[in-house]
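Just one chain is shown here, as structure tokens, and it is the form predicted alone.
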Amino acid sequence: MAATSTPSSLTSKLRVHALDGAVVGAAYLGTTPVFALAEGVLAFAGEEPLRVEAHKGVLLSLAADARSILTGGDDGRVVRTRGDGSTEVVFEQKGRWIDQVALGADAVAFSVGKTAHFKPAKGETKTLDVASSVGGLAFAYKGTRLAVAHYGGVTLWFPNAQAKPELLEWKGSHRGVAFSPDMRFVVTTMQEPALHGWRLADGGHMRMSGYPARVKSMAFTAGGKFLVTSGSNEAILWPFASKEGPMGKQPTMLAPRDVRVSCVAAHPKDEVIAVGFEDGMVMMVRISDGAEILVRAPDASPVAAMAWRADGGALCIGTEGGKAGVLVL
């Protein structure tokens, strides 16, 4: 029998789901897939399919823990929804957008074109102008620092103390940032085909380029090994073990193809990724030797959104076209 390279399949076991509506994001609530669409209604695909309008026009921007989802909308408000379909509006302005949304331990914090907003449990709201429109916000693994990426770098924000905001400069427009899992480095997705970085102890810059195309998905692996994107035609593997993080350093690359990667997920507990493309296939990748699942089979519509079950034991996919899918392993 001939060698073959074609990866083994777990195919037949996606549960397929058709949705009304283009998917813009992705998260599981407890055990429940719940995919957001672009029209403002967050579709949950549990045992008992609920739908749930939370914002009355286009969502703009969605964030999760294990408890709710916090999205944004071009209705101006803010709104908190749980696992059992409820909804809280965390934050209104009519006329506004909410371009990005992010969530704590134990506060909310979204913006406004120029302004980041911080919202604790308890206590006042808090807010920070910054150069430009917000691109990104993050918030620290403890405590209540906040990263707000903008044009010129990323501000680093200390809403409960008096301490004056950290600016991390770097020249272009940045737009999404992520924190390492270690809180040794922030991350920031570039208006250009590349990532920039800082070492926080010293402010040393990570330069992380040569892609093809915009990075518009990224995620620190479990434990924060390696931080792994989109942008180009396999997923790139950037490794952040050591205290210089990538500097230096060749990416890993993985699961080749001649279609884009449009989206990655990083598994919570092992190293593993999924890798969704242009076209709507998804693979599972194991990092240590490049080995390769099939999860789902190419339908022409890019992967818009995929997101792990927090034990690592589910993975649930949604695309530009409406279509979802759920693996449970």
The other form holds:
Amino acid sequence: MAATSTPSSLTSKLRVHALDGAVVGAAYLGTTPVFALAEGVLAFAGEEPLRVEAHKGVLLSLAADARSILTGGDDGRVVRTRGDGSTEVVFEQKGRWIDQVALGADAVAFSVGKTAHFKPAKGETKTLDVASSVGGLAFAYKGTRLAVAHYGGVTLWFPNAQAKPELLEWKGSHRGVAFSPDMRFVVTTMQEPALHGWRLADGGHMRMSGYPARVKSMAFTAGGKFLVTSGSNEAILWPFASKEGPMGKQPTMLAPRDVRVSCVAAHPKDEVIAVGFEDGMVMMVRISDGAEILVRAPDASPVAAMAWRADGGALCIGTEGGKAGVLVL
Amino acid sequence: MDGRAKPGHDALNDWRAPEEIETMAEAVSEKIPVTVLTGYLGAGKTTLLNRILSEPHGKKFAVVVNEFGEIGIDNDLVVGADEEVFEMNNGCICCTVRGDLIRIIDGLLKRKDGFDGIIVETTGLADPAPVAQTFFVDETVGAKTALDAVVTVADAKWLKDRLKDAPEAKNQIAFADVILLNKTDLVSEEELKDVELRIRAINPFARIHRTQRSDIAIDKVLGQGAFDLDRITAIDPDFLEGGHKHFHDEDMRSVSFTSDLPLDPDKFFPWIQELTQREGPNILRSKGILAFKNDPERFVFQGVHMILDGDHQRPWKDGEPKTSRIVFIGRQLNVPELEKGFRACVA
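Next up, the form predicted together with its partner chain. The previous block was the form predicted alone.
After this comes the whole thing, all chains and molecules, with the earlier chain placed first.
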């Protein structure tokens, strides 16, 4: 932790937007920041503000790449929204909730209860039933392999191959799931205040615990050197640079406060993270020396979502209280 | 923080400081009340649910029903659940939660139009404990909703048989805060009294209401505050005569003790925590009103298996006997050991 007395501030540069609902997700479509609202709306906060009603109900899940945002709702629909505001219903099952979505290179994935669906751009949709309701979905970077988190572990599924899905077991309920950028590790956030990881080469387990609260937000930093997470009164960074991953190592702790971290976002190019807190404060932190810059002052509503523009030149922030901010560096 | 698991159970250390009472009371009032509706197959759960929903109370409810259960529920907001019971990976076997319910409540809480309460209907074969524990174990769910009461509908004619052959039915009676003894038109007054005694043998603190076709005033089912420490007023004195009395129904029983001598908190807290940690799987519910030495206030607590919640409630009134009372409902309770442990807490 660097000896910073008064952190420098960029709060005056933060462009503020008032939204009319709780933010549940954020993403950049090209250079346009987009906020997903709980009530099913995507609010485009570019030069010409735009409201897209993606769902007739609650927006439950979101995944994004540079060209489109994929959302799932309690209206039973999976919707793909593009930069021009056009929408396409990818899937619909009336009366069910779409709990999880994921975007791959040439495919989308989503879950309805215990069933994971894989829908390629060309070809037939495939489904896989797992042990419990799906807690999380993540594509491996090439998009041929899908990690499905559930009670009791993670199932690795190759929808286009004949191979039997591979089960990575660990007791407990697994919710979020992510592959490390180098594809050597799979990590889950659990119902308990802990993470669990597997080394794919040999199935080695990694237990990452000690959090005071459930981890709801995690991201690998540029190059995959660290996994940064929420769940404590500081950002927790587990070292993933070595072959063993974080086993037997202490995490780095940055931006300590007396308020819990609710959301984290890793800069796409530099070893910098954005750390959002339960009181609405956001700080930008340089991993190498822990230097902090204040981005958003606290206002009592938790930071719910953050996203970096693909070039790392801008950061968008949304809160549970329906406030949004965009920082262009 | 390190890379090794630290088995812990935060809820066990959830005793709150007295100065937090006021903020807690405020927090409770803002939370959405949740009513859990249980009962063996065919007892009349769905009839009760539809009665609650069709009364002209002007309230909006979100209803969570079993995916494959009975249909025909007359409400705008009905969500199907899978009844997924998850063990928490924290070393205590009895600490189970309903994973699907956590997911559903997360989703419901995002609705802009909101609602006044949540009613969770379980299947006839469900154990109420994981549903109840969900509201204490999951932080997000516990922050925005509060368990109001477990309401069990029992068939007056068949309950006696079910208590013999169905452990689920016994759990549902043992766990209940409110019991509707339904279909009373199908049995005689004598049979009713007998079945009520059997219920009392298992559960001394539930409120029992006799009903036909689940016909009951809504305020006897909703807004009970059964898990609200501020509303623990009494533990039925009928069952507390003579300092110690217990009732038993083969394996499931309730046991209660009283003490007119003040207790020592430094003895009581370690005892109750160790006891519920060790015997948690067997102790379904616990409740107590306690008088500590040199303490002008009543201390109240309630527990579900290993999860305990306790607080100072109010000053003892003038002339009110400072009697400590404690009740356990559970299986295979070692009564002499429990009594010895309780007596050893005297200051």
